[in-house]
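In C-alpha cells, one chain follows: the form predicted on its own.
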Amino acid sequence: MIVALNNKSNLTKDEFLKYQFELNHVETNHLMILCPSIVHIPLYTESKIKLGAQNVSCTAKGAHTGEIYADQLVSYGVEYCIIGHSERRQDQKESDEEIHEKVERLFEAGITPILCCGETKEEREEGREKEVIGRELDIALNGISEEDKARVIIAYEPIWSIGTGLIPTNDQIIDIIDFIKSKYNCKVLYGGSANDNNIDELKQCACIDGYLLGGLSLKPDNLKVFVNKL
C-alpha cells in the first residue's frame, strides 16, 4: 500500500520541526510519502519516509519568478510530486495541457508524478465522471512512454469528497478504478475523506493500491490508527 500525505499550505516552522518528530513515530511496513509546503522541505530530515513535493513548475529553470522547476525538488531529495489537485485546477486555474506539461518535467528530472483526478458533484449527477476522468488522464499523459504511464500513481480525488466528510459508496468507487486501470497500467491511490473512521470500510475495495491523505497527514495520532488498520 501507498500512504501519500499531503499537508497543503499549513504548519509554521516549529510547528513542521515537531509534526515531523511526530510523523517518525508512525511505524508502518507500507510506503509512506510525505508532501510538505515548499518551504518545509529543506527541513525535512526523516529517511523511512519517502519525500514529495506539492506541485512543480511547468517550465524548466530560467527567468520565471515564484517558479519552483523540477531539478530543484531533485537537489533536495525529492522523488515524488502531486500535479493536478482539484485545488489547484480550480484555485489556480490550472489546465489539463498545464498539467501535462508538468508530467514531461518530472519524468525528465526523475520524480515519479501523483496525477490527481476526479468529478465535481454537478459531473457525477449528469452520469460524466468517466468522461471528465478521462479526458484529464488522457491529455496529462499524451504521448508519454508506455513505460514512464506505468511508473504513473493515479489519484482518484472525488471533488465533491475532498474535506467534506462524503465519500463514494465502494461500488462507485470499485467502478471508477477499474476505469482508470483499463486504461492505464499503474498503481491507483483514493483521496477524498478517507480517515481512521472510514478506513475499515474503504479497505473492502481490493483495486485501492493506497491513500491519498489531506486533513488526516495533519494528525499523526490518527494516521497511525488508519496504517494500522491498512
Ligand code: PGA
Given for the second form:
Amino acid sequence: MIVALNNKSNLTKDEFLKYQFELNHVETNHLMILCPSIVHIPLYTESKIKLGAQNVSCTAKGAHTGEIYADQLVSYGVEYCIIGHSERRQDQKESDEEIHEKVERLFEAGITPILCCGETKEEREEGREKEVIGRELDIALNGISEEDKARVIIAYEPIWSIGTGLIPTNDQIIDIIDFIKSKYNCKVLYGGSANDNNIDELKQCACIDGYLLGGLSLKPDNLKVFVNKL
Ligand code: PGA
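Requested next: the structure of the form predicted together with the named molecule (the form predicted on its own having been shown above).
Starting with the chain above, the whole complex follows.
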C-alpha cells in the first residue's frame, strides 16, 4: 500500500518541526510519502518516509520568477510530486495541457508523478464522471512512453469528497478505479476524506493501491491508527 500525505498549505516552520518528530513515530511497512509545503522540504530529515512535492513548474530552469523546477526538487531528495490536484485546477486555473507538461518535466528529472483526477458533484449527477476522468488522464499522459506511464501513480479524488467528510460508496470507487485500470496499467490511490474511521469500509475495495490523505496527514495520532488498519 502507498500512503501519500498531502499537507497542502499548512504548518509554520516550528509546527512542521514538531509534526515531523511526531510523524517519525508512525511505524509502518507501507510506502509513506510526505508532501509538505515547499518551504519545509529543506528541513526534512526523516529517512523512513519518502519525500514528495505538491507542485512543480512546467518550465525548465531560467527566467521564470517564483517557479520551482523539477531538478531543484530532485536536489532536495524529492522522489514524488503531486500534480493535477483539483485545488490547483480550480484556484490556479491549471489546464490539462499544463499538467501534461508537468508530467513531462517530472519524468525528465526522474520524479514519479502522483497524478490526481476526479469529478465534481455536478459531473457525477450528470453521469459524466468517466468522461471527465478519462479526459484528464488522457491529456496528462498523452505521448508519455509506455514505460513511464506504468510508473505514474494515479490518485482518484472525487472533488465533492475532498475535505467534506463525504465519501463515495465502495461500488462507486470500484467502478472508477476499474475504469482507470482498464485504460492505464498504474497504481491507483483513493483520496477524499479518508480517515481512521472509514478505512475499515474503504479497505474492502481490493482495487485501491493506497490513499492520498489531506486532513488526516496533519494528525499523526489518527494517522497511526489509520496505517495500523491497512
Ligand atoms: P482530504 O484531502 O483527505 O482532506 O479530503 C485529500 C486531498 O485533497 O488530497
